[in-house]
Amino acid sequence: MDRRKIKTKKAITEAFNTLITKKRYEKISIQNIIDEADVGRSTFYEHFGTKDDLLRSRCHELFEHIFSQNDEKTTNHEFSNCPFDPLSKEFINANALKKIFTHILYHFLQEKKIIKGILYGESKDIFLGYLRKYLADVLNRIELSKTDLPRDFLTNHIAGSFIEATKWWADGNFLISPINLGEYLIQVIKI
């Protein structure tokens, strides 16, 4: 792509994060994403067929980067002493586990009027569905526990305790640390 379409795609980007963060998602329209991006009806469509491929593209963006093991992406995060290796096939503690939870909870709060925009509008089940999606490919590279238990019942019951722990953080305005709220997890999860 070049440098032109980048910069237009970006603008498009960013104008969807302010708008997301002033209004519901269903009340924003195309229209409104094209006047804060200041790009023509076509250039939106050029990227982007609807609204929701925008979102979608912005989920895995976000989620690209957060479970990235690029070290460059992440060194100028303030919780960058926090890695996992989410390929790792080795046994997997509960203080590893915690690490990967406060690692994408303080990514959530660097964005959290975006991820809070999000949540409270139509957009959740999109946002929520590429979460569970991104853990449950996280966790299924690493021995979780020595459990009888099937293996997809507990990816499944860990990635939807973190997202309705996200959910809960995000209604009380994300006033517990990321350290604090990996650990609650930890602890209601018991592995």
Second form
Protein chains: 2
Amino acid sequence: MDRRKIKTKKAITEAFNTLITKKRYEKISIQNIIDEADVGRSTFYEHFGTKDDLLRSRCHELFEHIFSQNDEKTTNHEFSNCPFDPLSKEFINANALKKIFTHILYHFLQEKKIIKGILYGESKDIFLGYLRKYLADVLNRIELSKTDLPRDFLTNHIAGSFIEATKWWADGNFLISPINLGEYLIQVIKI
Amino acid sequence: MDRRKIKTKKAITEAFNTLITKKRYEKISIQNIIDEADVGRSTFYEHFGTKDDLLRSRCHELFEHIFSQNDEKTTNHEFSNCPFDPLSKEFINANALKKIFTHILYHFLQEKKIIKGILYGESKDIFLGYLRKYLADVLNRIELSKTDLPRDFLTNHIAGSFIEATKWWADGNFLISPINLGEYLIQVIKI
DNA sequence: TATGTTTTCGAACATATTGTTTGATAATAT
DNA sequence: ATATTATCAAACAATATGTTCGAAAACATA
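Return the form predicted together with a further copy of the same chain of this protein as a structure block, the form predicted alone having already been given.
Time for the whole complex; same chain goes first.
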């Protein structure tokens, strides 16, 4: 890949990161982004078709990172308490679910300023759409109990609960630890 | 109130109702609304400051109606199974909660086309903000169990679960009955 | 170093939207 | 009958989007 391309892409995504911590997504214009990134108008459009494209690209990178297997290499010890294998086929119980949640929350905490910015307005839906998609694979491994609940209702409920808890967490400026929030979640979710 | 004012306001809100069933909120321009309502541009701005104002006005009316006491007068018998007194001070148990949910869901079902339209994109947040606000009063009457869960985490979780279930219901075109969905909810919420 | 390709840039352009202002016209209340 | 109030169309400034163009710079390759 051309060095210039990498540079511009980086400038644009960093401009986005800066702006999203200052004002909400819908108030950020493409003009703002190219001003902050200091690139030409047409240059932006050579990399991203729309503002949503840019956000989707950011979300894709983030979740690919979170749900990739080899991140126990991270220097942060706390992570090692809550590893999970996203490609495993094993059934998930309450304890496994807690580990998964906590693991994701640690990642969110690492980029909390940006995450919090994204968790408002329009950008929220796009971000949560990705989260829901990545969670779906994991949640489908939950063993269905004998209730008459449809599987998709249950997985939607659990994903929704995680999402709502995350928003609650961000709204309160990430006061409690990922481990605590994981525990809260397990206490309110019947599995 | 001036007859002309009432007429225009009605024309605008009905235009909004029509449009929201056809395309999502963010794609509806004020130009679209005044074309559909057949009113002048400046007239719109005499009634509503922004498009969001219009939506908020609609939400306010809807939730005032749902959470008002005297609506058992409705002709729909099914409602009478699930009345609730929003001004009561009594504690809420699982059964009371189920009645409240079912009651609200019946109202949503009555205007399902519009509700479904509103439940996408930007309009969703505004709508759900109102729902959350109105629910808060009720949910604060839930008796806290001996867990260490913060009250606002718990109420947020329950409101969130109801919201997610409602979206799931709307996405599936309101296939099951309000009573069924109310039962699903009670099955997944620990109280 | 020389050469051909790729990327960037700025400026201009068409198009669309928002929100405000104006004065004329018509409906309303009393 | 009259004073008030609501509506309307048309024009306006301001802002945003997405496209196009040719010139200039950075690049890969040999």
